[in-house]
Every structure is written in C-alpha cells, then in structure tokens.
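Form predicted alone, single chain, as structure tokens, below.
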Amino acid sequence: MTQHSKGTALITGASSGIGAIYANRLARRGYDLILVARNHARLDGLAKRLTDETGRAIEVIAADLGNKADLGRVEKVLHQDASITLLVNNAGVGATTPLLASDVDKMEEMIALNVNALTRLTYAAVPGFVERGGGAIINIASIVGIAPEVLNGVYGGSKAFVLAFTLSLQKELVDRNIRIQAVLPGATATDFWGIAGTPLEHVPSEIVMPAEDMVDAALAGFDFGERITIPSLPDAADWDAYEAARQKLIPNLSLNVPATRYRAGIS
C-alpha cells in the first residue's frame, strides 16, 4: 500500500553506496524521490526496483555535479520544485594518499564536488524551504572533519568545510523551521576506498561499518533531533564535551588586546 508522502527528497550520489541505501530507507518512510548521479543505468534500476518495491514516484537526474552546467540543471530543480521537502547533500569523493602523493588537479576536482556543488545546492533549497515554512537538509560529512589527521588533507578540509557550514546554518535557520544535519561516518564499507586509493580489504575490518547501518544510525540521529551524528560514537556525551569545550572558545577568539602570555614578549 502506497503511504502519504512526506513530499519529496533530493539525493545525491545517489545511484549506489550510501546514496542508495539512503533512497531505499527514504522511499520506505514515505518519500517520493529524485535521484542524482552520474551513472544513468544505475539510476534506472534503482528507481525502477525502489517504484515496484514501495509505491513511491521516483525522477531520476544524470549529472555530474563538478560540472557547472549539470550542476545548474539540478540548481534549477531545487529552485522549481515546490514538492522538495527534504536534500541529501551525500554525493562527494575523498583520497587516501597523503599531500605529496596527490594530484592538486584531483584534489581542485575534490573540492569542487564536495564544497562547492554541496554549497550551491543548499542556497538553491533553502530559499523554497523559507518561503514554505519548513525543509530538511542532511549533509554527509566524515570523521575526518574533526580529525584531518587520518586520510588527505584536502579531503579532511573539505568536510571540515562540511560541518563549519552546517553549524553555521544550524544557527542562521534555528527559527526557520529549517532541519539541519551533519553526519559524520567514520570508515564506512563501499566503494569510496577504491576510489580513493585504498582497497577495503587494505583497511582494518574492526573500524570499518556496513553502509546499511551506516545509514541507519544517521537517519535514527535524524528522528532523534540530533544536529550532529556520529554514528560509531559509543557515547553522545563525548560529542557535547567537546561542543561544550568549543563554545567555551567563543567568547575570547576575537578580543581588542593580545593574551597576556603574549604581551611579555611584545616590545
């Protein structure tokens, strides 16, 4: 039986991974979907398997979002379709190899897909969200937002970008009735590795979590109101020690004289 939708939800890299995983628990829950990613075909089975399975009306949209002019076609439709209720901002690569191992057009091409397709996106829904009284936005960031340490630094600076814009807008929209999450997956099995340089099997298993469950600890932190979820982290109280610690930070990052452990040296 077919449920009352709960509109629709625009998903990137959507046509496999967690993108896929995310459509088929969406379409589950009552949302119609439009999908976006680069592989057609794949496109076309999913949402011909997801359509059959539960009911839902699925679009599909072919683009490649470091292309500026695929991007702008699903600008436009985040712009022009009243429908959309909820953006899965899910679609980016990442790299493994450290900085004098890397290609700096890959990593320009990095930035570009998980930066700044991500950022058009979002000024391209949220105005319809305003004007409509509500939205949701997730946005998938990693662990390496907070800890650039592990894997490329350009990868970890672009989801540090990631979750900076998200606790920016968190704050901007908090009366707007506007959803905003962050989640940050550590390693997660699909086929990001490959892509970026290290094949899962090379990574250790104990750290790496089945996308499926993945999915499913982002979306439960979704339905618990969580503003950032990281879904192997035992113990959320870690996670608001350390916001605790930061907002602590705040109020003395920008003073009108330098710290007194400063001052001694200055002549």
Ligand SMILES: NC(=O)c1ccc[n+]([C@@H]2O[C@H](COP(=O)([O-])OP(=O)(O)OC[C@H]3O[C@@H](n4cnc5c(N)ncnc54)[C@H](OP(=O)(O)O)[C@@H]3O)[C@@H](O)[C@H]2O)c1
The other form holds:
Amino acid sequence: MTQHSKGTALITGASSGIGAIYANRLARRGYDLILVARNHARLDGLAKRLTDETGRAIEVIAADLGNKADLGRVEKVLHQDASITLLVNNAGVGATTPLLASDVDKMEEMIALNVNALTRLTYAAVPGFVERGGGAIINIASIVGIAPEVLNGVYGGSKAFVLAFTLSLQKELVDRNIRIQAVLPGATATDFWGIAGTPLEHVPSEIVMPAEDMVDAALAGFDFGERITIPSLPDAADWDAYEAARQKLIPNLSLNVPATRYRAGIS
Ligand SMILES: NC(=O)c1ccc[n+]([C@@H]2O[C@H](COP(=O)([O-])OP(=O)(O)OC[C@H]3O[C@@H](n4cnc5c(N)ncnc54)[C@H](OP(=O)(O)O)[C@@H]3O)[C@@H](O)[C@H]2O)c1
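Output the form predicted together with the ligand next; the form predicted alone has already been displayed.
Everything in the complex follows now, all chains and molecules, and the chain you saw is the first one.
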C-alpha cells in the first residue's frame, strides 16, 4: 500500500493489546511509526509485519517508561524528531485489588507509568507541535477515571488524572491547532486483565469489548473531532448531560462566602 505520509505517530505500549492495534490502524492510515514498550522482540515483530504490509517507515524504541533514563530517551525523541505529528499515550497498567490487598510499591509504579510518564511525554511533545503549527495527542484513559469505584482506586485515580489533564490541555491549546482526545475504554479484551490480577475469563463477557472494535470506535471518535470518546456509551447525550452539569458547577465552585447551609454556626 502506498499512501502519502501523515507524519509520524509515536505510540507507547505498542507491543501488545490496544497499542499494537493503534499501530496497525495508524500505519494503514499513512502514518510512519515509532513504537515504544519494554518488550523489544515483540516490537520488532510488529514493526516488521507492518512494514511488509503497509510500506511505512517504522522504528522501535525498547524503553521502560517507569525508568527515568529510559523515559528521558523517549522524551528526547519527541523533542528532536520534527516529523512527529501524533503522540498516542497508551502505555499503562492497572490493578483490580482493593487498598488492603494492594502493594503500595506497585501502586507507586502504576502512578509512575500512568501519570508521570504520560505527563512528561506530553510536555516533551507539545512545544514542537506549537512550533510546527499543529499536532495531536490521544490519551488512553479509562471509564474508571469517572467510575473509580469499579476497580483499584489508584488505577481509577491515575485515569482521572489523565482525563483532568486532557480537559485542561484542550483549553490551553485550543488556539494552537493541537487536538487532544481522551479515550475512556470500558473493559477491553487484552493482556491488561491478567497482568492486573483478574483473568479475562473472570470478567463478564457482556462488558468486554474486542480490542479491535474499541480502537476502531476510538479512531472514529477522533475523526469526528471528539474531545472525549467513550466507545461503548450508547447515547452520546448522556456524556453531554454529565459535562453540562459539570460546567454548571464551575462558576459556583469558588466564591468569597460559604454556602448558606454552612453558615448556621458563623456569627
Ligand atoms: N484492557 C482494558 O480493559 C482497558 C480498559 C481501559 C483502559 N485501558 C488502558 O489501555 C492502555 C493499554 O492497555 P491494554 O489493555 O492494551 O493492555 P496490555 O495489552 O497489557 O498493554 C499494555 C502496554 O503497555 C506496555 N507497558 C507496560 N508497562 C510498561 C512500561 N513500564 N514501560 C513501557 N511500556 C509499558 C506493555 O508493553 P511491555 O510489557 O512490552 O512494556 C504493553 O505494550 C492502558 O493505559 C490501560 O490502562 C485498558
């Protein structure tokens, strides 16, 4: 397949699951790729297959994004490679255990990857996008970002961060021709579940979406220009109502007097 290049997409967590499918879809859409994850052999295999199938230029970077030096190498690429037009912040890990059954060191590792790496890579990419007059970022959050009661609380909190950070960046960068989409997948059929501590077979099949369908829906949302995409949500008006309720709160969240209901004891 020969197609005019849309620039280069750097995808984190591209060695499996959702990231590997983004790699497939974006190569077919005409992007060259930089694929990042720890498993070098899997990245090489995917890169070779996709190059053969699409003819796109594909580079791989084996890096542990929880490691400062490795993360720094990827940040440097984002700073220096002017061909990059799209960053897909996808690498992430989860957990399904409650606080009392969780290892706090593992929680800290999760924050390092889901929050710290995503933040630093975004900071590395945006100045170049501004300088070159545009770019896009796809942040893979999760529905637990708005429903943290569903799985492990630190995982939910890390994805709430991704959503909040995305909303803020959308506002800051709206005039810079930089598109930022947050994708909030529900349960998706990938290795994520086994790694997080609950085998996929134990998750009710009626809530699990095939990963290909999830990514294709998310890319359809991207094409529509959506800021927030929830692939399974049947009625988009439900999100609009949620967002409208949030917007309605904003003017009253910071005032110079306490609300009347709290004033009984104040003389
Ligand atoms: N599956 C779901 O139900 C679901 C739902 C909502 C959101 N998500 C989100 O979707 C994203 C992708 O997950 P997935 O479902 O595709 O799971 P996955 O198949 O386990 O993929 C995770 C990817 O992240 C990479 N990764 C993990 N730790 C890393 C590290 N320290 N440094 C660099 N790369 C690392 C993994 O590659 P290596 O092991 O080779 O490093 C792999 O490529 C995550 O952010 C996850 O939170 C998933």
